[in-house]
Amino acid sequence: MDMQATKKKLGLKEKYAHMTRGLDWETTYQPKEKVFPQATFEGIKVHDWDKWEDPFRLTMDAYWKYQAEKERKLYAVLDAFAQNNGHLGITDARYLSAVKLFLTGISPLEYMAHRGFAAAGRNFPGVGPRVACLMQSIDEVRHAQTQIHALSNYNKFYEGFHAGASHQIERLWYLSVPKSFFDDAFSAGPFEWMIAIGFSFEYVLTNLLFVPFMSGAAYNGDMATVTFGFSAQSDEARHMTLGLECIKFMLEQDPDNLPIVQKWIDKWAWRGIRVLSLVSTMMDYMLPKRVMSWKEAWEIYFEQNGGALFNDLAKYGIKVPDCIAQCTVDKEHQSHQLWLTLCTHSHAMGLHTWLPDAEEMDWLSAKYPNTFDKYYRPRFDELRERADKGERFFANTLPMLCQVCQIPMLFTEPDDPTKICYRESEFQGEKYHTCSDGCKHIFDDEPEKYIQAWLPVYQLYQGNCWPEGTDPTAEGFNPVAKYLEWCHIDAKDTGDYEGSSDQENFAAWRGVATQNV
C-alpha cells in the first residue's frame, strides 16, 4: 500500500534554503574572526553573506544523483574503448603529444584546484558559497581521476605517460608553467583564490582549454578523451556561475572592493593568458588533423565571449583588462613561438615534437596572411633543410625563464617580433628578469613573493635537480641528462617524433589491425 504523504514535497528554494542556510552553525567557544582569519586580511568587505544566491540552488543529496548517473555512462564508454582497440583508431601517433601535455600539464591541476577550492570554503563564513566550493573541490578531484582512467590506456602501449602527475609535474620546466599559476593562486586569499580560478580560469579561459582540445580530440579520433570532456564541461558551466556570482557579490557588498577585485583580474588575465600559449601550440602545431586555428578560437572564445563578459560587469565599474591590447598582438606570433622553441629543447621533454611539413605550413600561412610566411615559414624551412641531412638542432642548453609565468624568455616585442622581450626589476640588491611588461607588472606589485619562486632550469644548473649520488665531477658528466633521469624520462621519451618509438609502435599496431596477415 502507497503511503500517504500528509505534506506537499519542499519546492526547489526551500530544500536549497535547508540543505544550505539550514546547516550552518554559530560559534560560540571562539570569536567568528578567530574561526575564519581569512576572510578579512585581503581587505574584501562583506557586509551581509545572506546575499550570496547560488544561481544552480544545488544541494549535495542532488549532487550524488547527477554525478554518479555521468560516471557510469563515462566508464562504459571508456571499457568499451579499450576493449575495442580504440587507440588504433586516432589519426596517428603525434597525436599523443597533445595528450601528453594535457595529462602531463592539467590533470594535477585538476588536482590542486580540488584542494584550492576546499580551502577557499572552508575559509568563507557565508554557508551559501561554502557549500558550493566544496561541491566544486569534489568535482575537481573526480575531474582529475576521470582524466588520468581516460588517457591511462593509452599508457599501456606508447611512451611518456608514465609519471606525469608524480615527477614530471614538479620537476619538468615547462610544467611549471601551469603549476606556478595554481601555486600563485593557492598562496592567495580565499578571495583572490576565486578571481584567478573561479573567474579568470573558470570562466574566462576554460572554453579556450576545453572546447578546442576536446574537439581536436573528436577530430583526430580519440573516444576517451572527448567522453571525459563531455562528463568535465556539464560540471564547468556551473563553476563558470560560481566564479562570476563570486565576482558580483565582492562588488556588491562595498564599493571599497572595487579596487581590489580589478587589480586580481588585470593580474590573473594575464597570467592565465600566458598559461593558454601552451594550448596555442596544441591546436596550431600538436594535431594532426586541425580544428581551427588559435588566432580563430581566441577571436571567437576570448575577444567575443569574454567581450560580453566584460560589457556585463561594466556596470560594477569594472574595466577591460590593459593586456588585452597586447593579445591582440600576440594572437598573431605565440604558437608559432612557442613550438620553435618546443621543437628545439624536445631533447629535454617528455613528448615528442616534429618540424611542420609543407601541407602543415600552407594551412598555417592561410590562417595567419600577415605574419607566418614573413616570420616563420623560413625558419622552419631551414631546421627542415638541417634535419634532412642528419643534422635535426637542439639547443645545448635550456632557455631562461620568466620569474612570473615561468615561460622560457622567448616571445617578442609588441612592435617588433625579431626581438626578444626582456623586462629587468631590482629587488633588495637582485635583478630579476621577466618576459614581458604584464609580468613585470606582477613581479613590482608583489616582488616578495615572486623572488621565492622555483624556477627548474636556475635549480638544474645550481645542481639541485639530479638523482642521489650524481657526480657532477664526473667524466662525461651531462646535466641535462641527469636532469631527465630525475624527471623519470627515458631517452625514448624525447626527441623528434621521426624514428620513435611511438611511431613506429604505432605503425606496426595499425598495420596488423588492418591488414590479414
Second form
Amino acid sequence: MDMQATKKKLGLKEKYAHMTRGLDWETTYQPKEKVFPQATFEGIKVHDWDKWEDPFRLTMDAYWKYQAEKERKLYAVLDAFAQNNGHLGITDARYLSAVKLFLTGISPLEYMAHRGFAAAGRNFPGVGPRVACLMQSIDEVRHAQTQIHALSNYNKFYEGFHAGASHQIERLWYLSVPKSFFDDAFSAGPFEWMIAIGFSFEYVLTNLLFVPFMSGAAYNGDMATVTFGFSAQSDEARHMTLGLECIKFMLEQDPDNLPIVQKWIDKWAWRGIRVLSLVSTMMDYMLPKRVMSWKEAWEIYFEQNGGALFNDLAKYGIKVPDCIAQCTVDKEHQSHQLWLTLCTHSHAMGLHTWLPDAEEMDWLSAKYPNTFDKYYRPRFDELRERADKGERFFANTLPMLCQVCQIPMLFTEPDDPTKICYRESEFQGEKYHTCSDGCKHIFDDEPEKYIQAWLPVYQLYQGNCWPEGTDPTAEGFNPVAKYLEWCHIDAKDTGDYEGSSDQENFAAWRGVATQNV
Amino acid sequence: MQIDLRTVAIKPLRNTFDHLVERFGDKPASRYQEGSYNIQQEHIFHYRPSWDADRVLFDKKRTKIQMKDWYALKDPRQFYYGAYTITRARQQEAAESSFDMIEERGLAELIPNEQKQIALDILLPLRHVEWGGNMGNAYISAYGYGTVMTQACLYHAMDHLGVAQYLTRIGLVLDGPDALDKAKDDWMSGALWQPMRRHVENLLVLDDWFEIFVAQNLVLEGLSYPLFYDHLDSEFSANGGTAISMMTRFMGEWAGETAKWIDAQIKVAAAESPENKALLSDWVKQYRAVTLDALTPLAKCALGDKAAGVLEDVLTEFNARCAKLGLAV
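Condition change, the form predicted alone to the form predicted together with the partner chain:
Following is the full complex, with the preceding chain placed first.
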C-alpha cells in the first residue's frame, strides 16, 4: 500500500467538516428513533440534516485556547476589583437592586440554558446542530459561573444576595416570571426550545436584556458586571448566529414547518417581552445614572432591529407576531406600572425599591411626554406625600398573578391605561386568569401545560411556602413574614432603600475610603 | 523584606452565600464551590416535560442510583468552567507543539509502514467511539442530577469531541482525508469493528444516566484507554512509531486525570448504600464482558501474539481499580 501522506492543505471548512460531521454515522444496531427519540414528536420535518450550516466552525483546540484567554483576563479583573474595594466605585448602592435582580433572575437562567442546550444537543439527529448546541451549553455554564463569581464580592458587603440565586428564583414571586419562562421552554421539545431560547431569547430579545444591563453597569461604575458582560459578548455573538441558523434551517427544510414555527415565534415573542418588563423597570427606575429609557431601547432594539429581521424572514412566510401591536401601546406604560407595583410590595421582595425623586421624575416626564405626567407622576407624588409623613405605603396583600407570564395582574387595557386588563379562560370546569390577550392566547392553545403553573402567591395562601413546622393558627401569625423566612429573606434585604443598611453602610464605607476620618 | 501595600480595609459583612456556609462553615468559599453547589434548581418546577411526563424537569428518579446528597459527587479536580478551559488550553498547547514538530520535520514519513498501518486501522475508527462518548456524556449533562455531576460530564463530553478531533488529525497527518473515509468504512462494515459499534450504539439508547456513566466512563474508557494509549502506545514507541505516541500525548494525560474524577464518583456512590454498591457492581460486570468482547479483536489486530497477555493485564488492573472503589466485581 502506498503510504505517502497527502500534502494537500485542507481549507478551514473542509477541515472542520472532517473534525465534526465525519465523526457521526447512521446507526444500524439500534434504530434512529431510539437513538433520537425526541426528533419527531413536535411535528417538525427535516429531510436533510447536512443542509445545516455550522455557525461556529470551532474545533475544540481553538475553543479551549480562546476561551481560556478570556477566562484569565476576566478573573484577573475580578480579583483586582475585589482587592481594591471596587464595590465602592458604584454611583450609589441603590444600583445594586439591579444587580440583585440580575443575579437572582438571570444567572439561574444561564444555568437552565446550559442544561437545555445539552439536551437539545443530544437530541438532534444532525451532527452540525449537536456540536453547536453543546458549544452553547458549555458557554452557558460559563455565564452562570462567571456571573456568580463576579457578583459574589457584592454579597460580602451588601444585603439581598446571600440566599443564593437558585434558592430565590424557586421561591420569590417576581422571579417565577423568568423561571417559568425557562421551565416552559425546557419542558417543550428540542425544536421549540431552539425557537424559544435560541431564536427568540438569544437572537431577538437578547439586546434588550444585555445592552441595558451592561451599559447600566458601565454608567454606574460596576466594573465587575461590565467585565463579565464584555467577556460574554463573543460567546453571545456565537449564540445569536446559532439562533438565526436554527430558524432558517427549520423553515428551509419543509413548508409544513412554517405554521409550527410561526406559532412558536408568536408565543415566545410575547413570553419574552413579558419577562423583559423587569428590565424596563431597571432602565427607567433602578439605575441611579440612566442609560436610556425603556421606550427608547424598545424602539431601537425591537422596532428597528427586530423589524429588519422580520423583513428578512418574510421571504419564508414569517409574519410579525400580532402581539407587537400591543407592545407599541405598552412601551409607554410598562415600566411605570410595574415599578409602582414593586414599590408597594417591596416589603416582600429580596431587593430594595424607592420612590423616584424630583429630578428622576423630570427625566421620566421628558422620556415619556405622552404618559408620565398624566398617569404616573400623580401616583408617585401621592406615595411620596405619605412617605414623608412616615406612612410609606405597602400593600397588605400579595397580588393576583397571570396564569401564563406570572406577572401580577397590573397591566392595563390596550385602550384604557386606567383600567386593569383581565382575561379569563375556562378549562375543565375551572377558571384561569391572564393579564393580556397575548397570555390568554398562549393559555388557550396549551391549557394542559399552563394549568400546571406554580404560582407563588397562590401557593403562599394555600400554606405551601412556609418553613417546615409552621403553625398558621399561632397567635400573631404573619403569612408574609413566614414566606420571607422560607425564602431566606431577612428584614435587611427588603423594603425601602431609604433607611436601609445598604444605604447606611455604603455611605459609611465611602466616607472611610474618600475622607481622612 | 516583604512590603504589604496598604488599602482601605473594610470588614465584609459575610464570607459567602448561605448554602455554602451551611455546607462548609462560615469561611470564604472557593470558586469551584461558588460555581457548583446549589446551582441547579431542585424543588419547584412549573410544567411536566413533554418528553418525560411522569417526571419533573430535574428528577432524581432518572437513575436507579440514589444519593442523600447529590453534591457528594464532587469533582476532585475542582473544575468549574474557568479552571477546566485553562487546564485544557495548557494541555492543548503541548499537544499542538507535537503536531507542529511532526508536520514541520516530516516525522510521519519516518514511521515504519507496519506501525502506520496499525495506527490507521485501530486509532482512526476510535474517533467514532469517542463521538459515542460525547453523546453519552451530553446525555448525562442534560438529564443527570446536580451541578457537580452535570457540569463535569459536559466537560467530559467536550473532551471526547476533542479526542475525536485529535484522532482525526492523526489520520490527516498520516494519510490525508482518504484515511478518514477508510476508517469510517471499517467502522460501518469491517468485521473487526462490529462488536464495538454494536456496543457503542447500545449505549446510545440507555436511559439511566448513571448506568451510562458506568458503562461509558468507567468501563469502556477504563479498559480501552490503557489498552490503546498505554500498551499499544508503548509498542508504537518501541517500534519506530514515536511520532504516533507524540500525537496521542493528550489522550494519555487526559485519561489519567479524568480517571481520578470518575473514580471519585463511583467510590462515593458505592459507599452511599449497599443497594448502590450492588447495582454499580452489576453494571460493571455486565459492561465489562461486552467491552472485552469488543476489544479482543482490536487487540489481536494491533498487538498480535501479545494481545491475550495485554488484555489480561488491562483486566487485572481494571478489576483492582474497581475493588479499590468498593465494588464487588
